Structure formats: structure tokens, C-alpha cells
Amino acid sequence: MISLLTYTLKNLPNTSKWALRFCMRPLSSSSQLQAAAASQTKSKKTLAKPNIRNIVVVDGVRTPFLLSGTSYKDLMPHDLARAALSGLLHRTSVPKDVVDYIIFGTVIQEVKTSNVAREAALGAGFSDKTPAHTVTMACISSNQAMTTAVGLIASGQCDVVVAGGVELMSDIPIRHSRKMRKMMLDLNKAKTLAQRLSIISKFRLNFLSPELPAVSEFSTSETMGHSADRLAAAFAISREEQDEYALRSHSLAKKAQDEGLLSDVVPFKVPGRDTVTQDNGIRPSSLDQMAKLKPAFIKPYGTVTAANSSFLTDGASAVLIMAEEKALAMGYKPKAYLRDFMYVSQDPKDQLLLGPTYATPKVLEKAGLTMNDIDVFEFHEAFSGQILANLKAMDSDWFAQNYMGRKAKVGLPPLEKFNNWGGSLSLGHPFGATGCRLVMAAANRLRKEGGQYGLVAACAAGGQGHAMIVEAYPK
């Protein structure tokens, strides 16, 4: 599929020329999008749907999202997401006894802490007859927690859920290799001297080697690295443009920091150190100093660096899910509605990353929306050659036709609406929490900008996807 797609790619009218020069400031859009925005009339419809509760998200919170191994590497999981589950208590002072049910997502799980949702709770003071479960979805879990919200209290099980997730990608577990975890499996079941004796004499240097945890897709044995290197080759996206994608989301990243935008951090007072305020991975560079670093994963000709990908980080996020009629009965004026959303699902080795690319038509159906409806786009950014393979393949009516089955290409995404306060390669990217955070972005830039509906939208391991509509709440 890849050679096809390369040469099919490569022989498309070009449209990479709108990923250049964007390092430090918003683009427009095509003139073809601007056109199309301008000839219809928006739609200022509710997507509200009779019979069906109205799910509102109240409020979010996240820690500060940090590189790993720096302020967070002597905590474990629970710890982040007991700080961000105290810090929503306080940003939204709901009672404890009020929350119905606790879900927290998580992809490296602490074996002492596997279910982290119930020993967070706990640890932030919940009581102990609320029920909390983890979820893990990859790159997904935080948005799989929320939309397992959303079904909880749709289906009148619950009235107020609290949504969130974890990463600790400073203390990840390293087992014995499974010769050794065998050895000492056999030994404890052992009942004489001359039995632990034979078993000890099997033992073996190598039994030694660590097992570390997998960066490969178990599937097809390859990292999502040299996939996102593979399909920014096959959508014919330079070394130039994925760097100059980079440089834009730091940018805007730190104009946002420093304008107080990113309201949904707190700080987050780290034991035994100083309160951390904000995130520390927004690193505004130069395309030269970009330009030269070496290839991360196909060497020596790759194109996929450690500047245009995301950076391993440790982080928590939370936010407050009710049905509508609760929270206006408790006084709160709701930050969000959570409309439609949609999970997809496709081939893990060429297509790992495209999840967007496949949810967000499908989402737009459902919610009987266009492009030109959305106001405010937050994809997850794993590489940049990833989100830029996505909105190629969005912007190709081939790519629709041959491969998603559809008459059409969904389209573009106007720049100027797109990640306008950085994003995960910036912000940082723990795995576990980003879907939340992605949220909590749509719906304070919604509010900043005087938006209505949001488009949020992920990939995830295992080829999955998922993308959501975030529906501005009434000033």
C-alpha cells in the first residue's frame, strides 16, 4: 500500500505548499475552504436531540505536563492522578459524596496500582463506596473514560462522573526476562533442597536481560515512530515542512503560556520539591538548530526527528461530567456540552496513525455538521508528519474514494482554527491524559474565541482513532 500511495501522492495536484511558513504564525486557509466558508451561512443550530440527556462538561484540570525523568520521576501514577483529581475538587468545589462514579485511563500500568482510578480517588479523599474503574485505549484512554461518562449518564446510571487519566513515563515497570520469571516461579513451588537445586542449575547469564516495556506495536513488531516516518515518506511530506509544523506548535504553545491561556493547569506542589506551575517541554527553537538533528528511527535517510515528534511525558488530567439538569440544580454554569463522538478502527501497519482522518467525517455525519460548522479543531499531535499525513489525506478525494469508501473528500481544516495553543508536541503527550486535555482546550478556546462547536480528534496504537464534537455552552 505504501508505494501506491507514495506514487498516487506524489502525482496529486501539489498541496503541500500550505504547510510552509507556518513556524511562528497562523495560516490561512485554502481559497477554495475560504470561499465555500463564505458562500454558507453558518449554522447556529443546538445538537441538542429529544429524549436524550444533555451532558455538560463543568470544568477540567491538568498538572503541569512534564518531560520524564525530571520533577515527577520519584512519584508513582496515583500520585499525578490523586494531584489532578485534588485540583479539580478545588477549581470546581464539588462535594466528594455528589460524584456517582470515578474512570480513569492509563496505557503503562503500575502493577501495584493496576486499577490507579480507585487508589487516586481514594487517595484524594473520595469516599470509599464510590466505584472507580481504569480504561486503556493507547493514545485514547482519557477520551475513552469520558465518552464511558457520557454512556453512564446518558443511560441515567450515573449523574456526575469524574473523567480522566494518567502517565508516568519516569518509573515505567521493567520485568525479569520470562526464562527468569520462570526459574523463580518454579522455585517457589519447590518442596525439597534437591528440587531447588536442579531448578538452579538451569539458571542461564541471560536469563538477566530485562524485559522493557514494548514500543512496538505488538501486531506488526514496529515502533509508531518508523510508521510515522513511513507515511510522511508515502504522503510525500519533507523533512522541511514537518519541522516548520514543529516550530508552529511551540510557538503557539508559548504564546498561550505566556498569555495565561492554558488555564486548565495547576500547580502542583511535588514532595520533597518546589510547586511546579506549568509545562516544561515548550521549546521554541529555529529551523536551523531543527534541521540539525539526525534521524530517530529509519537511518540514515528518515525524516522523522525528536524536534517534530512528541517527547515522552509525565502527566494527569480531570474533568467534571454531569448531566445538565444536575449542574444547573448545583449552581454551575457548564464550560461545555459533549455531543457526538465516534471510535474507529484500521489497518495497524499502514494506516496506524490516520485515526482523524477516518473519525472526523463520520463524526461530522452523525452530528449532521460540515467542516465549516467547526470553529475550533484540537487533533493530538503525535509527529508532525503524522497530523500533516492526516490532513493530506483529508484534503485528497483519491484517498477518500480508494480507501475510505466514500464519494469525497471531508476536507481541510482551516489553520487559523487549528491546535492555536500548541499541542502535544509542545505541550507534551502522556499517553493516558491527553484526551482530556484536547477537551478542556476545545472548550476554553470555544469560550475565548466566541466559537460554537469544536472538533477534537486522536489516533492511538492499534490503528484506533477517535474524534469528538464539543458543543460551546450558552454565555
The other form holds:
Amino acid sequence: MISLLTYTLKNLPNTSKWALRFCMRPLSSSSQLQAAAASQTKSKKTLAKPNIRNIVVVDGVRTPFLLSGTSYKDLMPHDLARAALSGLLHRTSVPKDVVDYIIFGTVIQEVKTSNVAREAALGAGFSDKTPAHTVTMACISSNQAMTTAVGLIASGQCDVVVAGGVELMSDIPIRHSRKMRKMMLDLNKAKTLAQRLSIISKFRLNFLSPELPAVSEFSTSETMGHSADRLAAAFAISREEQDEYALRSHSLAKKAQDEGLLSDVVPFKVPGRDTVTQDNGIRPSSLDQMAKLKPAFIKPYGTVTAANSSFLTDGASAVLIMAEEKALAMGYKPKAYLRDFMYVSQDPKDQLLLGPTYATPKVLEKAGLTMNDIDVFEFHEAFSGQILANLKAMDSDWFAQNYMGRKAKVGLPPLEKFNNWGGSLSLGHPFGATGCRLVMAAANRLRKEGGQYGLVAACAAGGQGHAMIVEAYPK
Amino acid sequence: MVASRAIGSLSRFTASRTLRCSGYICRSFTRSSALLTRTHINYGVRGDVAVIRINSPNSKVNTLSQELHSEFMEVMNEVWSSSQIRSAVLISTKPGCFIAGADLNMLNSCTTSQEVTQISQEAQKMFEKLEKSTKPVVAAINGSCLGGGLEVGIPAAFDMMLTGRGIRADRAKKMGLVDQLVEPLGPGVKPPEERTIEYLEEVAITFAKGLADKKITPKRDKGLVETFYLTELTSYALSIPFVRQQIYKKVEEKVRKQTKGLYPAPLKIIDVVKTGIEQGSNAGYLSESQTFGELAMTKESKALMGLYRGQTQCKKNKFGAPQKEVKQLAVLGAGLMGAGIAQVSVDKGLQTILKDTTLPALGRGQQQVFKGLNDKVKKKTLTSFERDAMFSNLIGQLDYRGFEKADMVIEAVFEDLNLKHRVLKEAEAVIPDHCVFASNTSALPIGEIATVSKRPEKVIGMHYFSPVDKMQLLEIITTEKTSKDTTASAVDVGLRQGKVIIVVKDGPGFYTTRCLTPMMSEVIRILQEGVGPKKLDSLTTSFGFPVGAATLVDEVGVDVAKHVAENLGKEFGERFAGGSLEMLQQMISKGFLGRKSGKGFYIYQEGVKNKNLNSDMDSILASLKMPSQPDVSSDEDIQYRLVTRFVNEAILCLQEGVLATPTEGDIGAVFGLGFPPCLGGPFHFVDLYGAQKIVDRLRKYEAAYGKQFTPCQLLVDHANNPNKKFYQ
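Next block: the form predicted in complex with its partner chain, after the form predicted on its own:
The next block holds the full complex; its first chain is the one shown before.
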């Protein structure tokens, strides 16, 4: 799953900012026309369903997303998660005892805090009577946390749930080798000195070689970056296109940051360090600079580089989800409804990162909407090549007919509505925390840009994918 | 296994294929007007890179035929003379095949070694020109690149890339045969195979440009052998003549040991390489082409090429597609055979129920399947994940649950007619109407098994060979009542299990067991006449059998051998006589059942490689000793007494209609019984060595031993008419 990129954008000198104003070629000339027609009429006035509780996001926050190995490097995951929870409490002023349940998503688990949701909640001062659990579903872990919350509320089990996600890539669990572990466990059980000595005599130097968390997909042994490179090649996406898209992401993120649009970010006073106030991975560069980088995975002719991939990130996010009537009773003005959602999965080898392509038409169909109804797209950007491959696949009748069993393509999302405030490529991608960021970005953009429906979509390791419709809460 | 190794050693011939598919429409990607005039090759220019695309029309594979040669030379000359072109890319537009080697049909149509030599020389010229090309040529290989095809690839001026298929491409890169790998792509906006070739071409063009611009330098700059296989240290050692001589000697010894001198090609290849290194490349080339010509005309070459063709034929379902494809298989009995059948089914994605009667027996079978798959993980031909996914296709159980959904049941219970009747009745009580019931037996007539069946048209024999995952042959036995669709279904399953299939008529011993039994009878007689097991083994292996005759009895199992010999002896009477079954009886009573009991003619111990003679056999052998007849007991006579009885019985099977074609007879004998591959099977053997000579031998032995050696009518007909051949 995790493309442990050893390079980061740090390699790229930060050159002139506005000289290289974003210059993305329109992928489709018809997209503008579609966009014009879109905002006029909707297929449906609302996605509210009779006899089903409306579920709202009251608000959501995240810690600044930082490059791994920077200011968060001495923390533990639950510290970051706690910061997100505290930030959420502060932002929403929700009384702690109202929260019925807490769910967090995470991917690389710290073994000491395997139920990181519980440890963070206790540390953030939540009642010890509030249960918490942790979910994992690779890059869509916090999406899973949110939809689990939706399920709990829709079924009437809870009224108020906090969902979030956390990832700390600055520190990962590196284990002793299996042989060493076995020896140590045997040693533990040995009763006599003779037994101990006989166990120790079996020690070999290679027992000491450590075991790293899997970098590659377990089922195929292929790293995600490698798979992304093959995916880009399969869809004939050039290095230039990928670099251009990455530059777009960084430029848009920079603009959003400068204009103060990333309002979900809450400052975090890191113990022993300065207060962190903003994401530090946003670095618009130039196409020339990016072109100099060597391929990171398929050498020497691949197209995926450090500059057009998401980087290793530390960060946490949290959202407050409530039943609508509960939120209104408590006097909240919610930001958005969480509507239909969909999980999909497909071949983990050749279609590892095509989740959004599979999930998008399904969730639109389920909601009774079309591409034209969507005002805001927030797609997770694992790699430029992955995003562009998904866009091409969504625009291909051939792919829809031959691999998805559909009659026709779902269509291309208009790029001017797509990840307008940057994406995982530039803001960063703490695996377990990205889902909440996507939902909050969609909700905040709907408020800011105007519009009713947002579509969130993401791919994940294991060849899985997710999409959800976010509906703006009427003003 | 032995057969495949032997075939592999004649790499150039056997690597090519003769599959023909008339419906194939040649796709053209070209932008060149030359398309109209050339049929195998077209080329276009991208910038300053010539892209040469090979695509033989009407064929699934590209083979080095004469037309391809000449068109290729034509195109290359254009490339070399054009000032606009600075480098070239060589690619096949057929998914999964670059050049599969020399065209077998082309070689087959040659009648003299001179013709073959000439073809070989033309090819050499082409390779040499490529090697000396002033413009970089990149060979982009997708799929099989064998024999001569590999030579198109390896001249030193070449820079190669492969699209990887598992470890093979990996290994090619490690050996230095290729410079760069391109992984196969998944689906995009067009079929993966098509896009993969495009991508390979794109990458190859980038490389060709880079080479022409000197931005990329090929790492190889030394001579052929050195850079491909050897490190610097060894290449220094090789520059010392003495060291070289030692190496030649070692290699030769090893090859001699492996081939027992029965396959001429590997030794000749060493000679040619030696000539090339010691006397310079020109002498080497000359020697190569001459030797190639000579070898193409040898009997061994004809026999092996024949086997290759036969194997291809036996990989097709001539009974057509079955009405209902088998999706759910059930195997009764989790013994060695049952578990083996399950293994070759689950690893092809076939859902399989493995049923036995006791938990320990079932567990042993499941473990056998797991071990078989796990060994592939250790060899890195499977990932542990693939192993798990395959193993999940296997359901082990003790009852008949789920049999109502089975499309085919293969029983592999003990060779006992009453037991077979019982499981057939039990199974028929639960299986659906369309379900095929197949019996895995080596000798029990299928017709007799089917007597208790309510639906004999659905009963068929599927005779697998042990070990099932290694032995390629499957003998399918049809009774008069077996329906055509049942046969089609059995062949279809067998092909999916990766088997080479012969379909024979029901009868005692079918084809394979029936041929083997008279030979086994002769084995016992020879032992009784005082030839020791070791001597007998060495006589048979030096004739080309992969396993010695005495060892074979141990492998098959002495009890099984006796059981079969008794049954068939009753059926066929005097013709199957020879040695005394008393020997097997005494061995059984002492518990010498062969490998499975740890003792037979030899002693078998876990982990001990060199097996020792079982000295307790001496008394048995002594008590049954018969006088030998000196005029038919020379080493050669002993070999021929064994082989002629085998061959005579095989031909009788064809005469009686048990066999439908000589091809199936040859394939069955070589792939199932280890008949010497260099002889090409009993029918090729008769064709190539002359029926008359074989009849003469049989008559000589007939005079000494009687009816057991009487040649059958069909063989006599062939001897009387030298124009009559099994293969025209």
C-alpha cells in the first residue's frame, strides 16, 4: 500500500511562486460546456430519504499535515489524534459527555496503542464512559470511520459520534525477525539454565536483521508506486502530464493556503517545539525542475517520480457527526449532510488504484444523480498518474464495457471543479487521516463556492475504493 | 520429465512451434508503404528510429522461415543504408511471442544435410551482420524468444528488453541476456496485451534514441560468451588455455553422464563452441552450420521432432467442447493418486472436493497438495498468496456433501473391483444426471467397473501416472457405451490439468499397462537368468529408458506388478508369459514391496541418495534361477528382448484398434512409460530403424523362447513392405 517514498519534495528548490502560475491543459474541451449547464438544475432537490435519519457533519478539523520526520517526529500517533480531538472540541464546543462513541482510522499501527481511538480519547479528556474503536482500511480508513458512524446513527444506536483518523509515518514499528522473536519467546518459557543455554546456542547473527512494515502489496508483492507507474503506462499517461498535474495540485494548495481557505486546519502546540500552524508539504516548483527528477520506482524509464507522488505525511483529523435533529436541538448549524456512500474492490495487481473509477458511477446511480449534478469533486491524489488514469478510465466507454460491466462511461469530472484547494499530492497524505480531510474540503468548498452536491472518492491498497456524496446544508 | 529434458537439449529444433491457425488476421500497425510487398515484416520510422515489426501471417507464432530471413535482410539493408535512420527497434506485434525459433516445417522439408547447412549459414550471415551493425539495434521481446529467435536477440550489438513473465524474464536479466525489463501492463483504454506491446515499443524507441545519442551506453562491451554468462574473474581464467581445456572436459563429462551418449546434439554444441573459441569465430560459424546440418538429419532429430508434433496434437481436444464445462470436480480417495489429481486441478483454478473415509488419510492427502504447491513457492514460481488462493479451491471432507453439484467425479480408491463398484454406487446415489464418473485405474477394465452403473454412458477411465503433478500423460479409456460428450468432458478436464492426452479403447491393461506388462515379464526372466538388478538397470538406462527396469518394479510396487501381471496373464495367455510370478510372490511374502515398503530389489532410506542392493533378495533370486541361453543373452540381446516385446505389443494395440493412431501410441509410451525419447516412441522406432530388423530380432528370440516373441501381423506387414510407414 504505502509507497514509502524516500524522496520528498524537499529535493525541489522552491522557485518563483507566481511566475509559474498553474498551467494545466484542459483534458477535455467539452468539460467547460458541461460545467455551465450543471449548476442550473439538479436531478434531485435533496438526497433526503423518507424514514431514514438525516446525518450531518457539524464540523471537522485536522492538525497541520507535515512531512514525516519534521515537527511531529518525536510524537506518538495518539498524541496527534489527541490534538485533532482537542481541536474538534475547541472548534465545536461540544460537551464531552454528549459524545456517544468515537471511531478512528489508522493504517500503520503503533503496537502499544493498537486501539488508538481509545488512548487518544482518554488523553483528550473524554469521559471514560465513552467507548472508542479503531478501524483500518488502508487509505480509506477514516472514510470507514465516518461511514461506521453513519451506520451507528442511522440505526439509532447513537446520536453523536466523533470520527477521525491518524497516521504518524515518522515512527513505524520495526520488529525483530521472526526467528529472533521465536527465540525470545522460547527463552521466556525456559525454566532451567540448561534449557536457556540450549536455546541461546541456536542464535545466529542473521536473527538480528530487522523486519520492516510491508512496503508492498501483500497479495502481489508489488509496491504501490510501481503499480502506479504501470497504471500510468497502461493508460498512456506521459511524464509531462503527470508533472503538470502535480504542479496544479501544489499551485492550488498554495493559493488556498494563502487565501486562508484551509479552515479545517487547527494550530497544534507540539510539546517542546513551536506551534505548528500550517501544512508544510506544499511546494509549487517548476516543470523544468520536476523534469530533472529520476523515476522513483521503475528505473530508468518509469514516469512516477517523487515530485508527482504524494509524500510520507504525519497528521490527524476528526469530524463531529450527528443526527440532524440532535444537532438542531443542540443549536448547531451543520456544514453538510453525509449521503449515499459506496465501497468497491477490484484486481489488486493491475487495477490497484482504480477505486474511484469503480465507485463513482455506482454511488451516483445509488443517489440518483449524474456527473452534472456534482458541484465539487474531492478525489484522493495518491499519484498524479493514478488521478489521470482514473480520469481517463472514467472517460472511456471501452473500459466501462470491458472491465466494469457497464453500458457506457460515467464521464469526466470537469477539472475546474476538481480538487480546487489542492489534494494529497500537495497537502500531504497521512493514510488514516485523509478521508476526513476530503469530506471537510468538500463541505467547506460547497459553502465557499456555492453548490449543493460534492463527490468524495479515494483509492486504497488491496485494490479497494470508496466514494460518498456530501450535500451542502441549506444556509 | 526425462523426455522434456532431452527435448530441451536440442534447443534449436524443439523450441519452435508448428501451431497453425488459419483464422488469424494479421493486424498492421505500419505507416510504411512496404507493407504491400512484405508479408512477415513491416517497418516505419519514428523520428530517427526505425521500428521493425515482425508478424508472420496466418500463424500464432513467428518462426525463422526463409521468407522471414530474406525480408528481414531487405529491411535491415534499408536501415543501414538510410542516412535518416540512426538506430532501430526490433519487435513482434504478436502478443506473447517474439521469434519462437526455426521453422520446423522448413527443416522438415529439407532432405539433405547440405540444405540445412545452407539455411543455417544464411541465418548466421544475418546474425553476423546484426552483430556488426554500426547502428544500435534494440530487440524488444514480449514472450517466447527461443532457439534461433534468441540469436536474433543476443548478438553483441543488440540491446534487449523483455516484458517480464514471472521469474524467467528476471533470470534472463540476471544472466545478462537482456538489458532491461518491462513489466506487462494491466487494462487501460485498450486490451492489456496490445497496450503492453505499444508500451514496450515506446520504451524501446527511447532506448534506441539514447544509444544513438550516446546518452545510454550498453554495459556490455566484451565478446559474446564472456559478457553473457561469466563474471570478470572467470573471464580472466578462461583466457588461460589449460583452464579452458579443463572446462571443456568437465562440461563434456557432465553432458555424457546426462545423455548417456544417446543425444548427439549437446556434445556437438560443445565441439562447436570449442572450435569457435580456439580457432576464431569464422571457423566456429562454419563448424556450427555444418554440424547443424548433420544433426538435423539424424534419427534422433527426426524422432524428437516427431514427438514434438505428437505432443502438440495430444494437447488438443478432438472431441470438441463438452456440452457443460466442468466447474466442480470431486476426487474420491486422498491417496497418492487422488491427492495428485486434486493438486493439478486446484492449481488451475478448478473447484475440487477431496473425499476420503478417515481423517488421517484425508489429512495426508491435503498435506500432499499443500506441499506440492508450497514447493513451488520455495522455487519462487508461485507467491505464497497464489498458493493460498489455489489451496482454497480444495475442500477436504469425509462425506458426500456437495456432490449434488459436482460435474465430474474421479475415483482414485484402491485397485479393487468390489471397492470401485461400491464407490460408484455410492456416488451415483448423490451426483446429478450430467455428472461424469471417471475411474483412475491402471488395469481394471472400465467396462467391468461400469457394469453396476445406472448410466454407463457417463462412465469413463482416466488413467493418471504417478507422480501426477510431474508426469505429463493422461490415458483416457472409453468403453463402447461411453458417450462422445463424456469423452469430450474428460479430455477437456485433462487439458485444463495441463496433461498430454491419449484416448484409447477399453480392454485389459488398456494401452500403457498392456505394453509394459510383457516387458516386465521379460525383466523377471532376465533376473532369473542371473543378470543382477544393477546390471539390468544400467542396460536399460543406457538404451535410453529414464528409469532402470528393476528400479521400475520397485517404483510401481511389487504387489501392483504381480496383480497386473496375473490379471493380464489370464487374459492374454502365453504371449504374456516369461519370468515366473513366483519371484514377485516371494518378494511380497517377505514384505519387499518396493519403494513404498522401504525394500524391494533395493533398499530405500529417507535422505540416502545412492540406494544399495537388498541382499535378502539373493536367496530368492538363487532359488528361482534358470539357465540362460547364451546366443540370446548378450547385453544387446537383453536390451532388445525387452524393447521388442514392448514394441510388438504396442503395434498389436494399434492392429486391434485399442489405439486410434500411432501418434498416441508414441506419446503414451514416451510420456507415460519412459520409452526412450531419442527413439521417438515404438512407432517412430519401427519407422526409423526398419520393421524388418525388428522382425528379425523377434524371430531370433521366438526360436529361443517361443510365442512370446511372435511378431504381430501389422509389424510383419510393415516388414514385408518397406514403403509402409506409420508416419508418412
